[in-house]
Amino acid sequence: MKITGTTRVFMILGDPVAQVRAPEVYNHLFERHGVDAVVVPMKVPAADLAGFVRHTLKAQNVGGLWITIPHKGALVGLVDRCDPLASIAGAVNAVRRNEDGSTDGALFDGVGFVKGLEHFGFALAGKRVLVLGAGGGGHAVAAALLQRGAGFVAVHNRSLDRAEALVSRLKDSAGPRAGVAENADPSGYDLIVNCTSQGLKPGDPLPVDVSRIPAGSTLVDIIMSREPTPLLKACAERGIAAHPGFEMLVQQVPEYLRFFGMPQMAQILQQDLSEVRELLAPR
């Protein structure tokens, strides 16, 4: 890869980075696609993020920041202007520099779900959706849903509070089609999305009962991990159409492109996401 002085620098803030796949899959793009820009990975802690993004993004070559744990929280209060799903959300996973040195925040993990749910042939439109986990992915996802046009979504948290305070936040904008579930139970949902950490650990209960997921109905799993997950294995056992998360990272590459002002490649590669899905496949 060629770095010159002409090259637009990008950075990607986390505490630990060890784990971050944006470098090569970004850099690996940009070469193949002739752009000339850099992503480089940078381990801030949490109690140096504030300055670090105020003095970095004093740099005019500093194109944005692609951000992950424990940060997108911490950012929102750190960037001039958010999109309306980061300000639901509570949370940002890319801020970009202007030209006039202003900073705009954005949220793309739940449009690059839904647009996940585009590509597995799920109609979003009307349909009943219930959103399990009240965390940053919950928060995201939910908040999405219901901008691309779900009928209702409800949120099911351990922690009723959590789900109740999600919930209020919605409901600024989509009014009643967002509600809280007080239990897991799926049955009368078209959609349900685990947006749990059930599942990461041998031995964990499944965060919903899948005897009881309605037949038609679709569940998302959005854990990422190599091998399915045990929520997957069980409605595959059923018949279940089910999925994993990976297809929401895969559909945000475009959408990271286009904030951060190369559309002609975020086009390109929406037309044909099979090299993404090739660089994130995972290891």
Given for the second form:
2 protein chains.
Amino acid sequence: MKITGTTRVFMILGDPVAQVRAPEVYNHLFERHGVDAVVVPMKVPAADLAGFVRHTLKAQNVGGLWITIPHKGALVGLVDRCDPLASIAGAVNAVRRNEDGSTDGALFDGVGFVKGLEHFGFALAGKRVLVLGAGGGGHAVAAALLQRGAGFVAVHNRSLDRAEALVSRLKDSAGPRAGVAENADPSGYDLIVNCTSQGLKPGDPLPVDVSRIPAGSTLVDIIMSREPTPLLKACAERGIAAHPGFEMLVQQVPEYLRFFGMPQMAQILQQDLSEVRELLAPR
Amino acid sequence: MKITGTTRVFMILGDPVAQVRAPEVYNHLFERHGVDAVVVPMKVPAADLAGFVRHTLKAQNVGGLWITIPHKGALVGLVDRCDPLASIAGAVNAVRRNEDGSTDGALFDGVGFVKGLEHFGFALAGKRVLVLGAGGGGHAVAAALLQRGAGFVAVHNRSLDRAEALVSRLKDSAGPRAGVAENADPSGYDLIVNCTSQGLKPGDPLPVDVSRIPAGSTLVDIIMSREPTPLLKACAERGIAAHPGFEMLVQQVPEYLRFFGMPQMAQILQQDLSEVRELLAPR
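Please supply the coordinates for the form predicted in complex with another copy of the chain, as a counterpart to the form predicted on its own shown previously.
Time for the whole complex; same chain goes first.
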């Protein structure tokens, strides 16, 4: 990779930032596809985030930002415009600097998730989905499911008020296709999505009673983990189609590139994401 | 070069910025010497400079800034502390972010110039120097000459008030070793330094009457030019030792690296600058 005075600069903002993979993944892709751009990490404390975003994006060769923990929520209030998924989910994971200096925020977590479903051969149109967890992941996934054609999305959360708050936002555009699930019973759903953090620690109770998942239904556990989670293992033992969250990350890559004005590269990668899967593979 | 989440990020600030060489030069050196750091260009308009510097340096993995045209003067007022040469010259070309978030500014143009003299075999101690031009280059060179042991430095400028203003600043630390030269007569000087822009355009009159330069004296023309300037050619014809400004750039490189906390790399390069000369060679 050759950085010169003409290189467009992108940044990934987080705190901590040492763990981020975006510089390795995207710089590799930029080099392979002959794009004069670079991604660098920026360790920005939350207290300094607003000033950093406002002033750093004054640099005219900055193309945009990747946003990671803990800044996704705060960015919603720091960009000039948000796409609908970012607005509903209350989170931004990409910021684009336009030519006139204005900024657009977007959230690709949920889009990546839905594109992952297609990759698994799951046809979403009209299907009934149970989303477990109304945190950041649950917000992003539920909003995208409804935008991309799910028939009905029920959200369950241990503290029901969080589920109710999310569903109330979802209803603004999805109306009666969104609802609260008062318990985690998976009966009657075509797709169950675990967006809780249950299963991260050994000995955690499973977030759903696997024995009650209908035969022929599909489960996705969005927990990012090198090993299959206990939930995924339990499903496999019962013969239920179950997928990890990894593909959600993979499928976001072309979305970011399109958003940042690199449509050709996005299209080439979308046709064959095997290179992206290798780059993102857990180490 | 591999950029990861742990990489220290440096920036070069200018407007325009497409022409800067720092990313190519320093990224090559970082890679060769196994330093986990990267330099990226930042095209920052003057109106946005103050906010950019204050807020971008909040990112804790930013190591510092290289400063180029037109921002060198403004940076003096935007850092917490300036080294004496930067203060006298009223210009900064390097900003370091310290661990506690405070910033130090420094100016290496003049230091690079004086180290270049050593490289040419010119012993500065006690010598009489005529500096032609009281712009940015003249300020940096005159201040460093006095700090590094010149016996007397006279400054000439077409509008004498600029020369007087510079000399008045120089006298604060150099006392009677600094003075104004009312004309450009080189008689009686051991070293003549052209810091004017005369000689950039073909047909420009020479900034000094070469026939009056004493035999055995030395001239340096700090104009950066791929070809020898008319002034250098005229000196060569008269057998006067004359050197271009290129070495001034070369000799700054170890200074920057030491300032940015990379003393080992600085020491290795200082012992053999041939690699740096190749990297900086005009294209």
